[in-house]
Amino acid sequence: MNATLKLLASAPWSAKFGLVVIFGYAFIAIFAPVLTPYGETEIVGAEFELWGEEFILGTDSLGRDMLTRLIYGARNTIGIAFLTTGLAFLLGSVTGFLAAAISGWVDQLLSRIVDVLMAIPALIFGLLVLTIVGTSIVNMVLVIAVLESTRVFRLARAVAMGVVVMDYVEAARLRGEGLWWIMSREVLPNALPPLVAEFGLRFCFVFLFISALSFLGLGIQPPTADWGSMVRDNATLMTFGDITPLVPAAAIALLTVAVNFVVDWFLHKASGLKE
């Protein structure tokens, strides 16, 4: 505990700011039902009411409280992005470690599949597949996870390639240890720092990807609150000089910047470089 506090105390102001923002978003997402004055889909006023005492951020195109929708949007958008990133890392890291540990035709097959998927622009491919299979949350999570796992595969394979040739891995093989034991006990601990940093960066990409799909109408579907769709649904207010659509956009940007601050600090600490 003391070591953790000392580490946090030595962090630069940018990393501290990022951690505060991340924990703040996490708190809001977890306790959204307690923090919101109304229900997520509850219509409580007229369309596009102005900011005031009753509705701090006004109402949306259907008369739902924007503050409530913004808070629930944190739970939905961040939660789904975190789940998708975790699934992408599970798929990408396991296949990457397998390709490095087994090599040969397994490495060639997995690498060529990844090359094909990476050759197609992710947003276009995601739009195409979701248009065909449907825009449910499950489909969206699976499609984005598969697309993002290709980037994780590349990193995991590259890092694991440098680990599997080490003497202690060869000693484990000579002891008769199995493939799964070598991957989990020898490769994973030594590949963890760059993968943890990549998780933060990949979360940002997934988070922005989901928001972009929702803005285009193929992401999280109404009436579920989502920051991307909130920007789209209230964009008409910009014509009248109302900045309400910029609030969910600012929430997206703030979290992205905060995560990048923390990832930069973690990479610096993991590299072993001195200030």
Contents of the next structure:
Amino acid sequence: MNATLKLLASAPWSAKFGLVVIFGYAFIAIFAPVLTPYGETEIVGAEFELWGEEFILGTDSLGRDMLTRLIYGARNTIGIAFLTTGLAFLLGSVTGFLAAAISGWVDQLLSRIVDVLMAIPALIFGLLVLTIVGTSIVNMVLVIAVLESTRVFRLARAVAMGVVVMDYVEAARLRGEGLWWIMSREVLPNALPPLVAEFGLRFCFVFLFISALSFLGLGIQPPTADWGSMVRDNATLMTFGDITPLVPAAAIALLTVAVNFVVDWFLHKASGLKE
Amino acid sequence: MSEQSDQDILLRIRGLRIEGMSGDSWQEIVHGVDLDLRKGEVLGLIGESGAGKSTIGLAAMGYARDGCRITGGEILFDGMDLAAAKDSEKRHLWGSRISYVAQSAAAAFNPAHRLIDQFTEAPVQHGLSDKATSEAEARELFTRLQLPDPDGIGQRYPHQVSGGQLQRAMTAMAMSCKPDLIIFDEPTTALDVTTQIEVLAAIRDAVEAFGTAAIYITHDLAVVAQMADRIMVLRHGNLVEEGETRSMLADPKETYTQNLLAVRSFKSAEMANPVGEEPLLRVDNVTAAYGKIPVLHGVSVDIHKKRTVAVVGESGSGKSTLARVITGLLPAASGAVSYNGEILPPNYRQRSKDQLRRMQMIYQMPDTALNPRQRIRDIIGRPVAFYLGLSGKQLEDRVRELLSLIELEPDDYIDRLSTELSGGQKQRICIARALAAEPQLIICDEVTSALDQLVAEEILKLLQRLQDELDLSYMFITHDLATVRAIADEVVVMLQGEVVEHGSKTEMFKPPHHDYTDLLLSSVPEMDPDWLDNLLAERAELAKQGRVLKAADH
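Given the form predicted on its own above, what does the protein look like in the form predicted together with its partner chain?
Complete assembly follows, chain above in first position.
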């Protein structure tokens, strides 16, 4: 515990700022029902009311409180992005480690599948598949997770390739250890730092991906609050010089920047460990 | 050179202090070293890793590598203080009056340029010579350094010549401006012992012929004995002892120097193979290949119970491949490996847990042989749990017992990460991991070559003790004949994937032999300062009789 505190104290200001923002977002997401003055989908006033006493950030196109939806949006968007990234990492690193540890035809097969998936632009591919299988949160999470896992696979495979040639892995093989033990005990701990750093970056991309899909109408479906669709639904306000639609956009931007600050710091630490 | 007049002094270092960056803070790594070098003198700097010898060598040029800084003292080169000199002033000296020969010539040459162009660069750049003259001088130097085809070799690229030739080309390059001082930083450490001889002889001859002063840095006292007029022994950034080569070798004052001198004296008593007993491991007429490239051609080796078989040969001779075949990592193309009379499946995946358990391996690089993310408890505990099924208190006790066996205090080490240990301690942990499986045979692949000499000797003694206590058999792969002399009962000499000779240790160290065995055996440097002269004279004599002992790539 003390070591963790010391580590945090030694972090540069950018990483500290990033951590504060991330914890702030997490706090808001978890305590959303307590923090909000109204219900998530409750219509509380007229359409497009201005910022004021009653509605701090005004109301949206249906007369729902913007601030309330912004806070619930944190919960939905971040929660789903987190779940999706986690799934992408599980899939990507397990297959990546398998490809590196077994090599031969398994590696060939997995790598070629990934090549094919990566050859098609992710957003277009995502739109296509979602149009076919239908839009639901489960479908969206699965589709994005598979698409993003290709990048994770590439990284996990490359890192694991460097680890499996080490003598300690050879020693484990000669001991007669099974594939699972080698992957989880010998390869994973040594491949973890670059993977954790990649997790932060991937999280941002997934987040933007979801927001983009929502903006296009194929992501998180109404009436669930979500930042991407909030930007789209209220985009018309921009033409009247009202900056309200920029608030959810700014929330996305801020989180992305904060995560990247922390990731940069972690990458720096991780590369220092290797010396 | 007995009178020390100031005119004779080429380099004078006083109170040299150097700091190195460790973690986030500067720490002093050289603590006020004095050094004098007379014109034309060869000074040997010797010490184990971390002694600061390379750092001092570079400081003699007024240079501190990245992460190091010179914080005190003066470095007077021909009257000029290099510690205080500006970079532009030093650049005039570097290459023309002081030059440097690095350990790895392969990494120090630019692979994109021909040797001759890299040779002429310094003299032309410093305006000392034009290209044509410099090329003519290059050919002369190449001849002097006994490079084959001195007229044509300059046209080759670095990858087109062998390691030993490249090291000599690098020496030639260092001499291209006829400098006053050359710093040799372990120039032969990366070479095979048979190639080392030629390089040592060539360097010594050239330095003598031009009257160049030199600082010769190495960890091998036997090598420095051949090269230097005077020796400085360093340890942890301090001077331990300094003296004329012959008097120091004859009568070392400090305990540390005495230990260094005694390092090759450890010898275990040889035990003859029991007659009529089935060998523990029998490698019978094995051939193996990497893809389509054949590496082993019909190799047969027997290892008996409680015996140590040393497999020697230079790099590329197939000795490590033999270990891979025995362990099943590289399945043999033909032939068989049998253990206790029972033929083992060629691939390790088909071998039973018990077959795997009986044969353990210790690696050359303890750094890569231990998982840096695991604690000692898990590294040693895993084979115990895996093979013997112990757990909980019993497992813990066994791990502690194994740590005591390899002479590490269990309470201090059991919870450490392997990255918190020194090289020698790591190698001990590797030994403990092998012992944890309770094997009968341990394959040791160059286990001491990455370690400092004194540490290496401790490891050899430990292995010998363990053999006596636990009735182990060893297969000892090595290129170092001092190791063979120390621990082997039987010796197998390999050359280009074949066994050229084998026999008991006593037999093998008594001539006459196969040409290659003789070459290998006679090439191991000895502490005697006359050893190189005598050896070269002996070889010249043999050559007259039509028997040429020379490294294959010469």
